[in-house]
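Taking the form predicted alone, here's one chain by itself in structure tokens.
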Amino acid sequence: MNTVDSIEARPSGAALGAEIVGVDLAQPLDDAAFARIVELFHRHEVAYFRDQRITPEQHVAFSRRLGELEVHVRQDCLRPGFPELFVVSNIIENGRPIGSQDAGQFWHSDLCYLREPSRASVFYALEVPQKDGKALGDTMFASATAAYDALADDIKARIENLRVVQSYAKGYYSVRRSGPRKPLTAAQQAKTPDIEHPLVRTHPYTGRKCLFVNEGYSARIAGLPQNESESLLAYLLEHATRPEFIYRHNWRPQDLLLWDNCSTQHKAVADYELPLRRHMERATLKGGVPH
């Protein structure tokens, strides 16, 4: 069994990201354990586990014990049996995807444009793509909390009321490397209107302020003339992404990683191609309204 004494984090170095280990998820995790797990993911926004051996059923359950699980919109990515499961891969078998093919290729946090954004996201790598020795398909992690701080006083005071508009159909109607997806059904656009969030949110768990826009999702600041919106909106996305901000994920296969989506946005990175296979599977936290 794992145990509290085991386990400690590795911090990337980088504003956000640390690796766990003294952990096998394969095995029983008491409480203490669990507790250890969560303060260190919330003091690190990303987190992760190397040479993780799990199946389906134990994805499932570690992201469960973690809150109330999602079940995303697009039913034709769900892992069979496992709804709970978004499968991220470029496979394709009876001539379909098993999965979305071309997810998060620009900077994004899952499900910003519900009422309820996810809280987090657990990823589970089954393959990852290689070439000449090298691992393919990294993904990056910037940190809405050090943004947030690293903003001038001026900026936070104006900033501090707007609200931001969040739409899916702007990230899902996006340009492509797979090319134009078939349009939305009626009952996918009933269940993802475009909504209004705070553009700074207070993290649930640690009390941070957060910088809650992204490029995929963020349509426009409510209340503001169009030129206004527009072009503090794009120094908030260029500031939100710069380099001192970004930890970058190399993945291994059997890596299970953990990222926060009030405390951080994220980006693959597209650098592959059939015949190298990528094949993801995540299981989505249910969040809070944010405030």
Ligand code: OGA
The other form holds:
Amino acid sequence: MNTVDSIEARPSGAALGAEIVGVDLAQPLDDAAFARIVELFHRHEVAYFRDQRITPEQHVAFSRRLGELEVHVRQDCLRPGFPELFVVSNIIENGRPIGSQDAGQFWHSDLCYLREPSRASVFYALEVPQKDGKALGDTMFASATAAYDALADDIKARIENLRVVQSYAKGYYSVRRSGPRKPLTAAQQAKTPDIEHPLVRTHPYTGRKCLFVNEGYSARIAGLPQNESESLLAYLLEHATRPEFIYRHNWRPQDLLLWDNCSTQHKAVADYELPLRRHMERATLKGGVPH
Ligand code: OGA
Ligand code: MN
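Starting from the form predicted alone, produce the coordinates for the form predicted in complex with the named molecule.
Starting with the chain above, the whole complex follows.
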């Protein structure tokens, strides 16, 4: 276990996604083995390990080895004692949700509305809803590199130097199953102003071009008249999540999955309800300014 030569990727067959086998994250990982995992992750954009019996300490330590971690502003969703772990769950304990109940139910990438969006997220499945022997609550991932590559040349030329406005408020006010949210306070708004990013960004490690738009947070294209912005954005949003760019992950408890927030976007499938329980935990890597 955990020797570089035993580590292998089994590609999903979709545009992105691979299972990495030959790794036990509860055991030590030397630098060569770790570097191999990082290389496979960058190549496949979504990489997962099955059957990982890891503690929250090990989840945090592995994630931190990839880079510096974020602590989410929603304090009520952090795992007690582990501020680097953001809980995504529908479970209510003592009358209180243990985490975010409706995270990611639209297409998005994590923290894309910040000046420095997250580089990647490390997601661990603790409880997965099951019905009639089938796991529910899948997550869909779309490759932003495959989407970019498939654009027609004239569209590539047209969007090359455009910028997109990412808006936290747009995502915040969209429909959710936990019901309408309280308006953002002035202080919250001040922390998450709308921000412009390149519409086509370059991956910091692979150098590949990634289409940086998503349904959840992309509000408009900067500098274009409103009708042009609307029609171009609608085209790009539809294009970015075509079936041929998607890998859909069917979770098993003890999966640890890495997704790249530059080369992919994702969406949670909300097809389960209590009493079917879902409990996932996310470590979120800091990222740099998109270029
Ligand atoms: C997230 C997220 C999707 C899911 O935690 O960032 O989008 O399937 N989760 O829970
Ligand atoms: Mn997310």
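What we label the rigid core is the largest C-alpha set whose atoms superpose within 1.5 Å from one form to the other. Residue numbers count along the first chain shown, from 1. This structure is a prediction, so every number in the text was calculated from the model and none was measured.
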(request) Superpose on the rigid core, then tell me if the C-alpha of residue 188 is displaced by 2 angstroms or more between the two forms. (result) yes
